[in-house]
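So this first bit is one chain, no partners, the form predicted alone, shown in structure tokens.
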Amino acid sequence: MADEVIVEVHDGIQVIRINRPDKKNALKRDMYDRMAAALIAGDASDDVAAHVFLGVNGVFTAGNDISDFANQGGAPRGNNHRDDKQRDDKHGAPGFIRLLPMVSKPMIAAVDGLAVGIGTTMLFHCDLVFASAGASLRTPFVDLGLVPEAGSSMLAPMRMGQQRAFELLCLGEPFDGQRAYEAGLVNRVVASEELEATAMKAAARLAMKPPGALAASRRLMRGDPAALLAQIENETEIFAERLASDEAKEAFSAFLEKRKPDFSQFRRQT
């Protein structure tokens, strides 16, 4: 079986390529772990100046594999299950998400086609984002009975403004490349066939700069990550509670059964 996350380093650039085309690059636990390990190793290596995230076959990522979410529904959490919580925090999506604000070297993303869930929220942590006109940024968290993650509940309103952030995160409106550019989430919209080359060219320019000055400038611009990490913790706790909710169970069942969910039964409970 081909590697579902391909990591390559050349000319000072670490490429992290999501490579699960048969599932639209949907992410599983081990894929998150592979990406996290690459970021940690790249940050520690003198051979890496920047990280570049890519997809394959005209898709960035369809987000978390829904079967993983469904399997987590009702998972034990809380003070009586601290060992489970620690394992969850260190691996899979939670571990990857917690790492993103702590990455010390520039991160660049080239987004073509679907960028669902984490495929969109991770972009708020990237220093440069290039997208094709056919990119489709979507965050269907509320539709799945969940809440936004990866600090997006803080970063999206800061970056895009409250109304556009609500449109993306709560209404679940897809943003194409141009709309994402207008919202300040994308640096440039380029043709699909030029997308990877554009991202790699930017990474190559960063690799040629004085590393100390680049690192110091990036730290100054990003500031103290404490508030963002605290927001991620808050999101993660609520996300875990929502995974076990009846609303989420109905959403996942409907998705897997290819039907429309029925949330009317829950309206009086809110």
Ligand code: COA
Second form
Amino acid sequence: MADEVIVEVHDGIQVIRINRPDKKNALKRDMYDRMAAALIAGDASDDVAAHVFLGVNGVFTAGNDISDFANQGGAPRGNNHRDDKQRDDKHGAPGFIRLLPMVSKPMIAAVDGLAVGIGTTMLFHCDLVFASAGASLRTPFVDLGLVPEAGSSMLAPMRMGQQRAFELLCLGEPFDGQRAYEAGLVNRVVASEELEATAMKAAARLAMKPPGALAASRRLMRGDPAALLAQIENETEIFAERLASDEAKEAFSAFLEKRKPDFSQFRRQT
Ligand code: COA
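For comparison with the form predicted alone, please write out the form predicted together with the ligand.
Let us now look at the entire complex, which starts with that chain.
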């Protein structure tokens, strides 16, 4: 089976390519672990100046694998609850998300087609984002009975204002490349055929710069990550509760059974 995350280093650039085209690049636990390991190794390597995230076949990612969500929500924790929690903190989506604010080298993303859920929220952590006009950034967290993650409940209102952030994160409205550019989440909209080359060119320019000055400038711009990390912890806790909610179970079952969810049964409970 082909690698579902392909990591390659060339000329000072680490490319992390999500490669699960039959499932629209939906991300499973081991794929997050592979991406996180690449970021950690790349940050520690003198051979890497920047990380570049790419998708495949006109798809960035359809977000977290819904079957994984369904399993996490229902999984009995038993007596090993604390061990499970410690493992979950460092691995899978929570581990990847906690790492994003701590990555020390520039992260660049080239977004073509779907960028769902974490496919959108991880972009708030990237330093440069290039998108095709046909990119479709969407975060159906509320539709899945969930809440925004990866610090997006803080970063999105800061970056694009409360109303646009609400439209993206709560209404679940898709933003195409142009709308994401206007909202300040994308640097430039480029033709699909030129997307990867544009991202690689920007990474190559960064790789030519004095690394100390680049790292210090990036640190100055990002500031203290404490507040962002605290928000991520808040989100993670509520997200875990929501995963086990009846609303989320209905949403996951509906997706896996290829039917529309019915939330009317929950109206009286809120
Ligand atoms: N998790 C698991 N499987 C997924 C997936 C996901 N997030 N997104 C897509 N897939 C699978 C589909 O189940 C389908 O599998 P199958 O061929 O075995 O039936 C395959 O990928 C192709 O997807 P399909 O739905 O047929 O493609 P589409 O172009 O009609 O729609 C999406 C694409 C992304 C709009 C739709 O698949 C979708 O809504 N996915 C869920 C996105 C999501 O909610 N992610 C979580 C965000 S927090």
